Every structure is written in C-alpha cells, then in structure tokens.
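Just the one chain here, the form predicted on its own, laid out as structure tokens.
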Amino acid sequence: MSFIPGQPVTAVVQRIEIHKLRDGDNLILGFSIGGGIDQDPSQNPFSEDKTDKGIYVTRVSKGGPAEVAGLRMGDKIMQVNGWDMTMVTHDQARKKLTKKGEDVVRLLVTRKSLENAVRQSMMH
C-alpha cells in the first residue's frame, strides 16, 4: 500500500487484552518491541516514512499470549493499560509492558489497514 501524502492513513484501532503467562517468578508476554523516541526511526521495518519513533511489535511468539490475544508483528502499540505510548523511549515502553504484579495487559493497536487484517486472517 503507497501513502500519498495528504490523504488520509487508513488505520483501525484495535483493543488487546494479553492474559501475561506466569512462568516461575517471570510474568510472559510472548512479544517483542522495536521503536521509541531514542531509537534511530530509519532502522524500524515498519515505519512506514522512516521518521515513525512510534513502538511496534517486531516479534510475536507461536502460541504465546500476545499471538493468542490477536497481536500480530508490525501493530503499532498506542496505549498500555491507559498509558500513552506514541512518545516514550524503547526502556519506558518496556517496563509499561512488564510491570510486576500486572497479568493483564490491555493493548490499544493501530494495523495500517482492516485489509491486510484479513488477508492475514485467512492465511492462518
């Protein structure tokens, strides 16, 4: 998909509720984070205009709780449990995801389009 410049990004906003597995005294998520506003943006694979220091998940593992809460690699993370995540740093980001003594993680997810939603819906 182009962007043509001034003309709207279709983006849907997604929530996403990860039940963390508990594994001895480590809480899993099942994903990883790329991006931040420390973080080089030409370096991140997804940012679409390499100027995005936005988070975004770059991994999500088979059969983990993200993979099975709906995550997928490239969402764009905007919100963890109400806190704003379009303007941290990649530690922040991290330490938001894994607080201590919090099994539930509710995600608010931007996908660049429902379209490839549910191409990649109908591959799985």
The other form holds:
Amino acid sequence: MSFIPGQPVTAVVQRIEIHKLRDGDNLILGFSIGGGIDQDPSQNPFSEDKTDKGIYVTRVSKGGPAEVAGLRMGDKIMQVNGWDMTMVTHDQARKKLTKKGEDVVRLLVTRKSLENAVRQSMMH
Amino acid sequence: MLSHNTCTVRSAHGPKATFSPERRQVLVQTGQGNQITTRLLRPVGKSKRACVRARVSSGLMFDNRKPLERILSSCAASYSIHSGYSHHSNRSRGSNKQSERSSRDRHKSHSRDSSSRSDKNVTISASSAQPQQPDQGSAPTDAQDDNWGETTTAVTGTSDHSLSQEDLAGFGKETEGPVEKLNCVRFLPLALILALGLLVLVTPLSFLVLPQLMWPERLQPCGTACEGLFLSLAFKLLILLLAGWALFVRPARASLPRIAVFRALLGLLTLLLLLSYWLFFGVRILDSQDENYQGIVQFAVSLVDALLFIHYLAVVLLEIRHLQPCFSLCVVRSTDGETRHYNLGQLSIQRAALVILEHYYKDFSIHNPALLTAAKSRAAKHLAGLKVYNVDGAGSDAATAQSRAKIAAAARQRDTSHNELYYEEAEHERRVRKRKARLVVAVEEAFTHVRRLQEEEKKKPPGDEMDPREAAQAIFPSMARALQKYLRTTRQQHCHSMDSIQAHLAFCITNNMTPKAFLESYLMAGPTLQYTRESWQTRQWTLISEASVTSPLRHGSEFQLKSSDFSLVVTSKAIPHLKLSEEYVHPKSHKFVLQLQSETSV
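Alternative state: the form predicted in complex with the partner chain, after the form predicted on its own:
So here's everything in the complex, that chain up top.
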C-alpha cells in the first residue's frame, strides 16, 4: 500500500456495504476509525508504511453492522460513498461516515491480504 | 583428602598425645589442660606420610607463624593445622618433634582447594630426629622425609601477604628525606634579581647626579621643564621598583632542574639595555661633558620608560601568556591508576610539571600502599604456578619458547582465581560496611555527650567547663575502638595518628560540626594535603622526559614525575580548534502544534 508521490495510488480494494443500525436517535456503524492527515502517522499500528496518513479501521465492534458486512480491523478505507478518504482530516472522515441522511455507506477498503490473494491467483 | 585416620602426635615439650587407632582422632593434651583433637587426613598405615588437622577444643583461631609448641602450650586461639610428618613404624618410640613449616611454595593438586579457603593453615611436619628446641619461625629440614613434598598439604591463606601493624606504621616515617639543608643554589636567582634591581635603581639617578658632580658650573640651568621631568622620573622609578618587586621578588615555589628560559632572557635584555645606555652616557655625555642638562634628564627619563616597557614585556611573557589554555594534560598515577585532567597554556615542560604537582597535592587522594598488596599477591600467584623445565637440552631460543609455553599453559589452565577475587571483595565490602555502621553509631553517640556552653550558663559558677581539647579527649575513648577497627579494615591506620584524630575532633567540636562532618575525613580518602606532613612521604620529585625540559609543551608530549613510591605519567593533548557558528532564533518563532491520535467510533 505504498504510494509514490505524484502518481495515482493503486490498490486492490474490496467493496463493503454497511447498513447503519438505528439506535434511538443515532445511526451507528459499529467500528472506529483512526488516522487522517492531521494525525501522527507513526502511531498507526495497522499501516505498513508509517508515513501513510490514511483512515484505518482501528476497532470493529462484535456483531455490529460493520462486522456483518465484512469489515475487518486494520482495513484502510479508500472511499466512502464516492468520497475520497486517503487525503482527509480525521474530522472530515468522521463526517462523511456519519451523515444523518444516509442509511447505507458503501466503502472501498483495502488490506494486505487482498493483494496477496490477487497475486497468488495471478501466479497460477 | 578428608578421609580421617588416626595418628600419633607426641612431643617432648608440652603436649602429650595418645594414639587411638579405633577413634579416628588423636587427643593431644597440652600443659594447660586444653585438649587438642587432631584428625588425620590421609591413611597412615602403609604410607609414611600423614596429614594432621588439629583443632583446639576451645575453638579459637591461632596465628600460623608460631611454632607448634607455642601454639599448643599457650592455646590462646584455635587453629587448624595441616601437618605432614613422617610416620615411621617405630613411632611409638619417638618423641616426634613437630615443627611447623609454612610451605606455600609446595602446592599439591588438592592444595588449591585448601588455599581457596581463607583459613590460616600451617603445615607441621615432624622429624623423627629430635631437635630440642624449635626455631621461632623456620623449619628444620627433615632428613628422612624424601617424599614429604607429595603429601604435605597446602597452606597459608593470607597471613603471609598481609603486612603487620609495625610494617605499616613504619611506612609514613621512612621517606622523610634528608633534612632541608640550607641550599645556597636556591637563593642564587633571587640574588641576581636583587642585583639587577639595584642596578636599575642606581642608573637613572646616577645619570642625573654625575653631571652635577663633575661639571656643575657648566651646566645650563633648566627650569620648570626639568622639574616636571624630575617628578615624572621619580614616580616612574617608584612604579618600576614596586612592579619589579611584585613580579620578581617572590619566594621561589620550587627548584626547577633547568633555568627558566624567559626569565633569563629578560634579565639579559635588561642588562643589555642598561649597558647600552651606560655606553651612550659614557661616550656622548661624560666624554664630551655636555652642558644641556635638560637633554641629560630626558635621557634618563627615556631609560626609565624603556625599563617600564621591558617590565610590561615581562608581565606578558611570564604571567599572561600561559593563562589561555592550549593543552589538556592527562595525569595518571602509576600505582592505582587515578586520573585527572588539567588544562594548561603554553608552558615549558618543567613549568607544566610544577603546575601539575601543585594540583596533585590537592586533587589526588593520598597514596596508600597498603591497598595494593592484594594485587601483588595475585600477580605472585600467577607467576608461581608454572615452572618450565627444558628436557631436550639448552636451545638458543629457550627463553622465548619458555615464556610462550608458560603463557599458553596458563591460558589453558582453568584458573579459578577470579572466583576467589570476587568472593574476597564481596566479603571485604561487607566487613567494611559493618564496621562503618558501628563507627557511625559510636560517633553519633559520642557527640551527643558534648554540648556547647550557652552564654547565660557561663555566668554561673563553672561546673565542669572544658576547652575543646579536653572535651575531645573526654569523648574520644568511646569511639576510639570503633574508629581504629574501621581504619584497620580500610587499611588507613597509618595515615591517622591518635593526636591528629583528637586534634580533628577538637576542631569539629569548636566549629559545631555534626558527627557526619567529623567522620567524612576518615570515610573517604582525602587529598594528600589533608594529612599531616609525615604522611606526605615525599617532596622530592624527578622529572623524566625524552624532550628537553625547557622545551615547550606539544601535542603528544609525555613525561613522568617520579617519586619514591610511585610515578605520575603525564600525556598532553592539544585542545582542538573550536569552531563556533551562530544561529539566530527569532523570539516569536516558537510555535507548537498538538499531535493527536484520536480514534472516533462511528
């Protein structure tokens, strides 16, 4: 998941569709995010490249909508409903995820195992 | 080695022994009725050799140097004795004389185990001949004991290497050196300086006075200008003399091996100046009998000006030039490796040595030879362990081959002396700490007995008033024993005499010091200046240097300062040229951001 500055970022992504759960007045997704361009990337335990300032999934609550949809801890979120998540601040990412009007969020996430799987299938 | 057998110990004097083959013991009864049980450590039957281990029933330890008779007869302490003696079949006849022999040189294979114990052991070997009186410490040789060497067990822990109290007490006193006889050479520089000073004083005055004396009628009178010149001459001369006195007429700090180059040069320069002025005076003024008195006075004033400038040169060369540090000198004491660093300017080697010695007396802790004996004994043991025999006849390279063989063998050998060292040091540390604790408590208690008399109490009739010395003498006995034991454990007892301790105690009491302040000079080894003059041991130093001692210090120059017991090895390094650059920081440029690691749940 490393990137070369100036070049488009390429990654193998998985489409995940999460249906928000209504909990009283709130709509919850069931996971936590960390990262952002205003945060310190070296503290990120999930990133391979410690200068990666993307948004990462730091916790997935058990049985929640995110886990059901297939989101895993350590995933890097590339897009939320078409909005880019690779160069946003932490707060912007949170806002994009928690829009009150939307019931469904469609994420594009990437993880290392996806790349490995694709590479392995290409080798055969 | 610990298989026990019985043996006979019988002696013509004092102890009588009974032999009991059934019991594996021998009972030796001494004159005073104490029983000594001895156990043989080797089978006695067929071999002629036996080792006896004896223990006094009272359980005290005994010094191993005394002959057996004294040990057995006085029984002042218990001891453990290893003895080997020849055991003949007709032993029942014998007055088997037992004489002690310390045989630390003759080690056996299992001797290492016994020597690793810190017991004091003695080897007693009996000769079947009957010398009537044993010698004090030496052992009469056993004629019949051909193979006593094999069965004699080892011996002597530390007693052979420790110094007795008398030896140590003599340490401080031996190298007092010859009494300072009046050395005329010491005063030669001072005499020369005084002579030069006198010449300097006399010359301008004589320049002024001589024309007045020799041709007074022809001199032109000069008015106020001359008077002004007289005044300035007088004051300049006064200032010159005072400055010269301040700079040059000082008691010599030390006698250096070679002349001080700068001083000699300056003296020569002054002399040259004076001579040239006299020459001019003689030729131009005396011979031609110049009438212009003002000119003569100005001549004299110019001389004094020149002399003042020479004095300025002297100040710069002698005092100021070496203030800026250029070299860093590393001084290492050869006996215990204590190291200090000093920064000096550009000095000659002899002057640098002088400065270092002045610092030595205040910075280095006092040289204590008693602390070095342990290392020497270890070194002796390393060397004594191996002997090389040349079986193939003498070769030309025998020496180097031997030494190499020794080194190789020593490397292969599994040496457990490090183990010994570790435990010895741990034990010593523990002992020192125990003694220190006792000492601190004793001193604190002693100090509580003394109290300063308050002002109002002084007016009342004196009950038991004492001055500090008496007060010190009064409380000293309660702490004397603990202090003496502590000093003995840390091997400092020769540095402090009873008088000095009492004087120090009186000093502390006078100045309201706490017990801790009093003890500090005994707990830590202080610099040499702190102790009385007797323990300084030397004021005679030898400068050993490859370069000439008047040559200036350079990077990498080395020299040694040798005294009678140790030497100081000095190496010099130039202080590197430091490059300082500047970075300007705007006062408003300090801005900070917080780094957050927030995790939001969505």
